[in-house]
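Encoded as structure tokens, the following chain is the form predicted alone, with no partner shown.
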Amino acid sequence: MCGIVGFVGKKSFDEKGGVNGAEVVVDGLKRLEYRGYDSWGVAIPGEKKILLHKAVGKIGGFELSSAPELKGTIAIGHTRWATHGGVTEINSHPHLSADKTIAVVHNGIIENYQEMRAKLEKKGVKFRSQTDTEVIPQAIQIELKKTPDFKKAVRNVLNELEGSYAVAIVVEGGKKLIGARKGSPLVFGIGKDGYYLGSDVPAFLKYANKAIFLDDLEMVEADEKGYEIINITTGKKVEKKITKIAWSIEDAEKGGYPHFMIKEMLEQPMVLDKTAATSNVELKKAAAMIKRAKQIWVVACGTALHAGMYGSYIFALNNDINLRPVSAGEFPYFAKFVGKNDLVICVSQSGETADVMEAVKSAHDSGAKVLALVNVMGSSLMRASDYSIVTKAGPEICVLSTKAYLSQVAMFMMLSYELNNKIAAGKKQLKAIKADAEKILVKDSLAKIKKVAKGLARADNIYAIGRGVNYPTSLEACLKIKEVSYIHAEGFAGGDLKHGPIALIAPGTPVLVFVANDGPKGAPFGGAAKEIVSNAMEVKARGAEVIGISYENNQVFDRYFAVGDHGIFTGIVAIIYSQVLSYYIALEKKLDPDKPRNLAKSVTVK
């Protein structure tokens, strides 16, 4: 969960043209803060000693120009998300050899540390840190003494370590890069002034826009000649496809806008438009996956479940097909009734979820396919599945996801509408309802929401209400109320007010009723519609607020937003309500809305 940056420039920076990698590493950290922000180092390899500069906190406002020291042809890099250890200078990245000649980042989690430190304390090795990630470089000096080639040296510490790992390591004196990867991502960037490495993408995409996805147990040595990849456990040389980057920087950048959220809000008529226009041989593959399977299930975490359990909704509404939503951390418990003629198709913004992840092998090894919706072209989803669809998002930087949610129900009702072989309706379907988002997200809309936002600011807590395709709809709604602004926020079925939550009903609790016309044709209220009305007046008639996100105002409601007659499709327009409601919320609060506290955009670690 945490982000790396490495560099090593074709140059020296002495030389004429030569880039200073701590430039590249800081602004590379600055864009992966979403990863984490706890706390921040840089290390940069001198001939005598390593350079270091370490902070606890947020990169954002850090200047160079207040490190002048900080010059160097090869720079690591490391923004944290802390796991093991206190959030303190001393566990900041990067750490360092007892002897201060090695030093290492690191991504995920080295499950048998505790193991390694106490065989190193046993050698007499200092330890400065709590954290996991100093047994690397403290193991790799010890190595040396045995093994003197470095690159040899790091392979033996590596195939050591138990757990997941994505680590970028120089040594002092050195001309070398060193990255290498097992269950964390990392990516390798190719640009005309050197080689990277970042967590993600955006960390170098200002510098390069080629790039080789590393797979598990890959590690990659690149100095200012060229670069070699080779496997950990075997030191073979690996051949590895070059791939071109579409994203450009201005899409990973804020262009103007405050925050990343609100930018990306925005964004979402854009990622309506790109998801309508996805490959029809893209759709076909994926369909005759669908149609072939015995049993379908969804997997996926957090904001991506609840798109898959739309998702379960529009095909048993659509297509008559049984999707099964299972939690990845969940799945484990479920992968025995998964069968050689199953499908799992997982959902993930990110594709470097580590439960998802594990699903993916559970899946593969019951002889099942896998189906990937994954926001990420050659992440470790993708690599990993059996066919993937890239959902049209483009980069997400904000911790909470928004216009990625918006393109996985989407791209769900996509491939509803080509199980009917309907898939031209179904584009027309889309353009209408971008329409409708387009009409949310103008100015006058946002003021308005906005001042809905100022009251709700005050509240203890928030509720929200939906049945059948608005029940996830309302579990999203809250649950991006509650990353962005700590109010306590819970999503419900209609059907369960009164088997228990409507006992938290008191006089003034906002409750978000999310109501879509998929009864018959042309009934006012038809269906879930009509039920989930009476639910609204069941609520009210107990002291609640009631905020209506619907086709058609109702006299219960005490606020209303406006959205157009989708049927069953209404709540992919109708989240976007509750997205800027959380937005406005946060900054009411005074709150960081690209950077909510405790979270990080991607869940690498179990």
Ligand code: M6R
Contents of the next structure:
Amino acid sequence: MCGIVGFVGKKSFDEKGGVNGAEVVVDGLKRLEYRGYDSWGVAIPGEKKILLHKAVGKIGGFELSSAPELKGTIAIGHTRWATHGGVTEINSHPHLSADKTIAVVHNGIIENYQEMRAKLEKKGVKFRSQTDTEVIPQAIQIELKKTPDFKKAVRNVLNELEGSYAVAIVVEGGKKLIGARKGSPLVFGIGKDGYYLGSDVPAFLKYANKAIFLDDLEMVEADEKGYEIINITTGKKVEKKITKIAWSIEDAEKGGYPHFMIKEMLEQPMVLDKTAATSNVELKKAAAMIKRAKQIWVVACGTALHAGMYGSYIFALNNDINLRPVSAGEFPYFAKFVGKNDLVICVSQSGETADVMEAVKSAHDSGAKVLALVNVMGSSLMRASDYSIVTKAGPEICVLSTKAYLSQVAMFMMLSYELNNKIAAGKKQLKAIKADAEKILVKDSLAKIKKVAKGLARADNIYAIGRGVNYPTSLEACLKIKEVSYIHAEGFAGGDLKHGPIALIAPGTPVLVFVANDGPKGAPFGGAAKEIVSNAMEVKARGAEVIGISYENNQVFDRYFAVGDHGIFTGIVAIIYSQVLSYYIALEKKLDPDKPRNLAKSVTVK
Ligand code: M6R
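Output the structure of the form predicted together with the ligand; the preceding block shows the form predicted alone.
Below is the whole assembly, all chains and molecules, this chain first.
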């Protein structure tokens, strides 16, 4: 939550070839807006004062030409998802020291800020904001009285902070950019024109494709001549590996589409193709960890948890392996049952989700191994895990997770086939699923979904039901609908309906019914399919409008969306209909599907 960006040019802004830091930072903030969009701000250290520009709301529409004073070789910026202090210009970052010589942007939560603030106030420091962040520049200013070496003073203050932070710091008249992290992500980019800081790689991908993923308690200091990384606790120099970023800037741009959400949904066939091409070596290593484990836990949040739940059905049905999915936030209650021979599979798009990171720590404390299915290379999760497979979604910018979900479920599918030594069959099946996904994403099909979405946009409640693999499909479908359209939506297991939820069905209530053929091959509506169709009849008898997403049509469906019969993997295709439905419902309601209210893409605080 919150995105930070920093830049220091290799040439002064005034020299020929020098780059305007404000331009780099504003561009970076626009690309990081998915991390928070309550307010934003930029700071540029000048010779005599720090230039500050802040605003409430999204940075999206801001043009640098409207603030021509924003120029400089060094700049830092922030896009905020408020935690401490309301959404106001004063609370937006960058925050300055009382003497306005030090500017700081911060992502994370300083847990001991109240104690620090009280201590500083006793020394006469006047605070301007209600944020936890402001203690950082204020404390640095006071520390500089004792420790005139700026870098040392910053380090001393960072060592005092409890909680989590990724910070970028500049000082008036200074030529250096400082970045540091503990518990929140920070990547240091190396480009031909300068050095960059970003909460995520897309912040600077346009300018640099080499990066250093800072680890906790590391601090980088960069100027036009070079950079140095030190350990914050010891002050000692650290040698770090430079990573070449595999993503291209086009992957992180809208590319002519009106929203990232539609672009990313349309990329899903390609994502399935890339997943089918996952290296056998990776799959074998992960499969070996799975085979060795006594108990296997799957820990994730939100959409990634739904993917993990789907994975648990795949493993149960295809491999007779029991995975125990647990929401990362609830994992602490079960952590005492994790043993040293267990495996914890963590699933995450960002690889930065705070609850997931805590689960990794707790798994390691129990001696268990951690396998990550993670989309962001170099993320905290990837680095903290014993082994990780990078899922093949590419950069996902829309706050709603769509293609990452598909890539995660498809990766569970590949692992399942690998465990059965049938990887060639798995690849073939995934190709067939991809071909089917493509059919949903063509013009005519999209138009049909849009028409149904128009009607759904008027609903107060939307429900979805499924059984087996399609129970998580139902949960995920409704998460998408509620996140993007603010319509109340709930997914249920078909079997649970009569235990309460059926009371919610009133005449006209839309119910999505997901049907997968998980019964004997070739049998019409075999296995759970028969039962979910019966559930559809039950809701229809109470007046529901039944929207079937199924491999076979049935008279119970008022509307029908067709998917191919991929057995227990049918949900991989079926979910696409509900993603697209959600998108068009949001458009119908004139909402921004890329940035739903109150949400941020990476939930880096608990
Ligand atoms: O980055 P992660 O996959 O760990 O994020 C987990 C959830 O925060 C995320 O899936 C969230 O539920 C999305 N808003 C879903 O669209």
